[in-house]
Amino acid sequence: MTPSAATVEFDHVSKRYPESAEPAIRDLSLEVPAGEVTILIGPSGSGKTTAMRMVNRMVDMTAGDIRVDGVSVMDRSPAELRRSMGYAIQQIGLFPHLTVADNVATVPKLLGWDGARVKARVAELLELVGLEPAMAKRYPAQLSGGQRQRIGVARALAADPPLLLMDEPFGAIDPITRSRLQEEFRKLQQHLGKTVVFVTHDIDEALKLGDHIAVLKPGGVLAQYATPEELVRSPADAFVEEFVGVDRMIKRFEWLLDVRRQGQGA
């Protein structure tokens, strides 16, 4: 029985690509909770993305460990690995060739699902993500960026996985169906209860979504692993404050109370 979310270390995590004389990640610890919305944050070059693609092995550390409940990623082979996490991003990445039904199936197939199994998999998900039983049968070039998003996301969370990574998935779409998917994940999120790692550049999307918050710097530097609220009323460092923006801070403050409020009544 796959467990329905999973704890994430980083132990003292580092990354040296070759072509590089700094590190991309320099030094990284922390612990992602079971069950709760962690955000990777900061500006181009801080190295977001690469530690987000570490826990999968899409990228292998240079030094330190990650550990999924407990287990080394070092210990499982990448494939193993990718077959057991969720993984959205921006790009999508669907198959054209494909219609929706086979996206989504894609890893119960590789996992040895029965037929049936996979079916009434694909139709739990559609309705879970909120598309029209009769998109099963439609190719990718056929529907809207955001339908695609929610594919995407379908297609993620198909194996029910304990883990979901996440990569800029919202960012190509327009504001408003941005906006309207990140309220859906937000409500998807408390039903499911997935454990999820999520990179942003977009810091009201970080607070709106994050139960934690990992702010980078440039070199892969952590300045600072907070609550939303604890980020917004008291940033580490005048990089933290400047990047969630210190001009914006009490507004940010009682939008979020309100963005949180909003939550726990739905």
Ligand SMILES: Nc1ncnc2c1ncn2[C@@H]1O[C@H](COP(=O)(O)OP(=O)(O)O)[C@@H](O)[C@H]1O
Second form
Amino acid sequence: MTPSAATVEFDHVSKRYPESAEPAIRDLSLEVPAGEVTILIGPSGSGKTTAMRMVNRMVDMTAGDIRVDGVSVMDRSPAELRRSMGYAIQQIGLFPHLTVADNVATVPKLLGWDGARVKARVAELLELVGLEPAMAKRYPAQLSGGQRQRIGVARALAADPPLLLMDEPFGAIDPITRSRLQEEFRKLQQHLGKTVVFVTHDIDEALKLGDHIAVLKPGGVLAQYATPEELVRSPADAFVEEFVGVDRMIKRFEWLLDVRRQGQGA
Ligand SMILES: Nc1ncnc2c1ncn2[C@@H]1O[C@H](COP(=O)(O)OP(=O)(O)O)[C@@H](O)[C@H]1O
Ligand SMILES: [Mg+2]
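Having displayed the form predicted on its own, please output the structure of the form predicted in complex with the named molecule.
Whole complex next, starting from this chain.
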């Protein structure tokens, strides 16, 4: 385990929202290894966002426990917990009235970094996510969708957190830009080695980016937790088989493995 990554353990976690009869997550147990990308995937309403938000206590679980590096999230304050983790989401996320630089600097400023250190970090992050230094002075409305999503990722990385929570971070953009951001994210992650919990409903994105994939079924039940290869070759049940679309996927997966190999060689 590298010091720049954290483990996350879901230990028999359940969540039922007060106003609903059925749980959103039922008895979820899985371990997210340090330094790996773990994908939460499933159809809409299967509890992906709920599972992720229990990690930083935007949602509190009803039963069970979540431990980050062995410490229960219930023993930490929500504010401190959120400052210690990066969080990137599909919608909004950026403050419209703040410049790109101020958006990226949100958490470092909350942590009390001095001005020079914040400025240097913002410059470093813009470069890391492939944006021109001049972007720092722009406002979110002056950026393209793809640029905004890069800023979202830069902001999540700003304080160099060991753990990143990403909820469909490349969701609302065109397929070509999306595919480029996925590729850049994968390379960035090979270099940074963070622990990443990544929510998506796109199986191609999951197979492309995940070291491990947790498939949730309707009702918030874990159907399978496996590597991309295991998921494709031995789906645990008919639901996973259909969700992954085995026959269609195997050829496609061989192709993705090639893409990954080429990426690692580059
Ligand atoms: N704040 C909330 N209050 C009540 N029910 C909610 C709330 N957030 C989500 N739910 C319900 O919990 C279930 C899982 O939602 P969610 O975690 O957003 O799923 P996903 O991210 O997989 O689409 C859904 O049935 C949803 O309607
Ligand atoms: Mg969601």
